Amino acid sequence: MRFFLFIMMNMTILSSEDFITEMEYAKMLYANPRGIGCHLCHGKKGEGRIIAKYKSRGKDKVLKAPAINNLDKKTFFKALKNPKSIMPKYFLTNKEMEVLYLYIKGTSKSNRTRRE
């Protein structure tokens, strides 16, 4: 009887639709989409950040990644599909881009709410 109960409990767990939520998946994807995490250049909440400071021909230069938490969906998808400058190409699926977009918008909103 115990064995039967054990099997039934495990089947219930295994038959659940998802092991993690979309937002948990998006957070993991943002941290490591395909090798280099988005947060390293764009910040924890997509606010943008300085990647490096350097000198070129005697002048101080700053390499800064732009904020992505203020982009509309079309621009966000376009930037991921056709990266410019030093942005790597991640070869993300449409579903992955969608959850990343929702994650960025969600973290940006929650951050704004806390400050107000």
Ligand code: HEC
Contents of the next structure:
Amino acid sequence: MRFFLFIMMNMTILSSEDFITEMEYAKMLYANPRGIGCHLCHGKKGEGRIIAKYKSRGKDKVLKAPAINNLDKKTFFKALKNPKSIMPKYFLTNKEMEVLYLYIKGTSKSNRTRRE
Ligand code: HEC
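Given the form predicted on its own, state the structure of the form predicted together with heme C.
Below: every chain and molecule of the assembly, starting with the one above.
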């Protein structure tokens, strides 16, 4: 009986379609994209951030990651496929880039994690 219950429980878990929504997945991916989290450089909501301040030849320099919540999809995808400067190279699938894009767009307006 115990064993049977165990199997039943597993079946319910496996058959419930989404454990997490696309936006919840994207939120996790944004913080932990199989590499260094986007939020560490681009800010929690993709608003852009100062990464470091330093001096070079006596001049104050600022290393910034740009805002990424105001881009069109093409620019967003292109930057991930061909990163410049210190932006790391990720090996994300198109679907992953797509949900990241939607997530960033979503957080820039309100703070919702689900699409209505
Ligand atoms: C180590 C810091 C760092 C991390 C981590 C990082 N980026 Fe970047 N990113 C940058 C910098 C710096 C630039 C600006 C590059 C340049 O000079 O064009 C940039 C550029 C971009 C751009 C293009 C912006 C534009 O205006 O064209 C996008 C989109 C982007 N990053 C998305 C992401 C996403 C999504 C992640 C996580 C998967 C991520 N970045 C992780 C530093 C970072």
